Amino acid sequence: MDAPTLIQACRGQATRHVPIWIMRQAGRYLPAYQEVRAKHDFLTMCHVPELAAEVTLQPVREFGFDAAIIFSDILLPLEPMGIEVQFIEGKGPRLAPQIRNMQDIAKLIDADFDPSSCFLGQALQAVRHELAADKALIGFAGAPWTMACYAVEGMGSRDYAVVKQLMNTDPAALHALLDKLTTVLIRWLRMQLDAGADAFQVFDSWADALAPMDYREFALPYLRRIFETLRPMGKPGILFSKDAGAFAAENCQLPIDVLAVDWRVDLAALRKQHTGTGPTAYQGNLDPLALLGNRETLLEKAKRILSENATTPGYIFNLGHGVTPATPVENVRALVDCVHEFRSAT
């Protein structure tokens, strides 16, 4: 049986129609997810597996996109480590103790993970045992560094002072603090994969903090560690920086399958700039804000990367970030049809 559309499209294979998913397509802009969520907080239906193969499969059965990614928080690896984790409404998440110092760090639990066990592991599996073959199910993580800037700042920051403070006064104890997140990262990821997600994607959804120098020093080794732990495990491996442009060239270093970008990289110059030397497969770029206008323009700009980017294999659509609540439920499908229905004129 040949592999889902998704995967091939990883691998750089040719494939019949161009792969499309999109960053949080399991959630709010939904009305059958509003329904589930109206009846459950957020946790819950992260930690019931039930509700969250559910909300998983929403979308896939919704829009027919080529891969499930699984309803989950990036943050959620923090818990058995010993940091609570509480989502407030309007507000976001709030994360306790903070993470400050070596003796902090020495508190943090070295937690792992059995796919059995775990209810990520068993969303995984129930999606797995629903999913048709031929679409992929998709595990993720979040990348060390933006792991730390949450256990250190304890929630979002807009300057991300306290864990830049740690970085210039105490670096020994971020390294240490990075050291032991990649190591329950990659449990948390290899648990996915062992529970039948056919590929994996990191977010690394606070690099555009960093400056280069300290990118090169605080994120590309442990990032590096990550992938290169679980390629033997033989499933594609995705990295998406978000606003992180500036890193593209050393994140096409990585040993990544695929390199997702955001809205303001110019992808098809990317990828020209690193064929060969670069990632196997691209994914990206459409701004998510496209979906709120018009459908022509919507339609119009889609086409414009598809034109750029899809004549070769190696392509994967989606989006530069995150779709939006407020995304009108029929221009995501006007996309998906437009993705599956592209045809080059080459």
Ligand code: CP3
Contents of the next structure:
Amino acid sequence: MDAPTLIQACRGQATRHVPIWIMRQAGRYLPAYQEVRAKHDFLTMCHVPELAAEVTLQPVREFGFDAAIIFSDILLPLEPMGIEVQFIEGKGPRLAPQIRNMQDIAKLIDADFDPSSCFLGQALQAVRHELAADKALIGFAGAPWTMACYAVEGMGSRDYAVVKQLMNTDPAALHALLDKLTTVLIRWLRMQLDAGADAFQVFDSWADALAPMDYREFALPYLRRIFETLRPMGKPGILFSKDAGAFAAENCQLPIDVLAVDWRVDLAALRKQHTGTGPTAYQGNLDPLALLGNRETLLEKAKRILSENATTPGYIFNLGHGVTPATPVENVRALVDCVHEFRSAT
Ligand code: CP3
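Other form of same protein, the form predicted in complex with the ligand, not the form predicted on its own:
All chains and molecules follow, beginning with the one already shown.
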């Protein structure tokens, strides 16, 4: 049996069609998701394996995406570490207690996970059971730096002042926090791969907050440890680094299989620069807001990205960030069809 199309692309192999999935594909733009969401809050949907599995599968059934990404959130592994996670309607995540010094860090629990008893493992097993063999199942986690931002700030932040204060007053404490987070995130990802995920993506949403010297000290070594440790499992690892075009060259040197970039990066130029030395595949990078425009412009832009990137193997179509709630469903359908028809149209 051949590997799923998306996994073939991750390995740099030629595929019958260009694989596509989109970040936040199970989300508020989708009426079927809204229906489930009207009855349950977001965290309940994550914690109940049947609900998480159902909304994970919805976009694959609806549009024929080449992958399902498990419905969950990057903040959830903080709960078994001893941090309470809440999502406040209209405000976003709130975490308590905030982790601000060495004593707080020492209290964090070194959590470990078992695929058959953890809600996320059970959800993954249920999805893999339902999913066709040619579709990939993607597990995920936040990058250590991004997770440290949330753990220290206790919420999203505009300027990361509190975590940067820790960085600049007690760097050893920040390193201790990153080290602990990395250990738990590796176990969180390994559990997902053991439960049936075919690949994993690490989301580094706040990488752009860092100066290059700080990125090299506080982000890169921990990313390296994650990808190096999981590599022997033989399942592709994808790094999505947001607004971090400045760090793309260094990210290309990590032991990753796929680099995913946001829409500000010239993906074709990046690939050309790193041919033969960087990751085997690249993923991206249509501006998600192109899905809110007219159909003609959307498909024109998608085709531009395809003609620049999909003529050589090792390419996965995706957006440069998550699909937004106002996105018309018919535009998503048109985009998936356009990507799938690409080779026959050339
Ligand atoms: O991509 C997918 O479909 C898989 C599921 C997924 C979610 N969050 C579901 C979700 C993934 C991969 C994430 C990752 C995530 N979560 C990130 C990294 C990616 C990024 O966006 O940069 C971050 C920073 C978070 C933290 C988080 N979760 C935020 C800031 C929010 C928004 C809060 C708000 O009020 O809108 C969430 C909530 C969230 N995560 C939703 C979904 C579908 C919306 C929940 C709802 O229905 O209200």
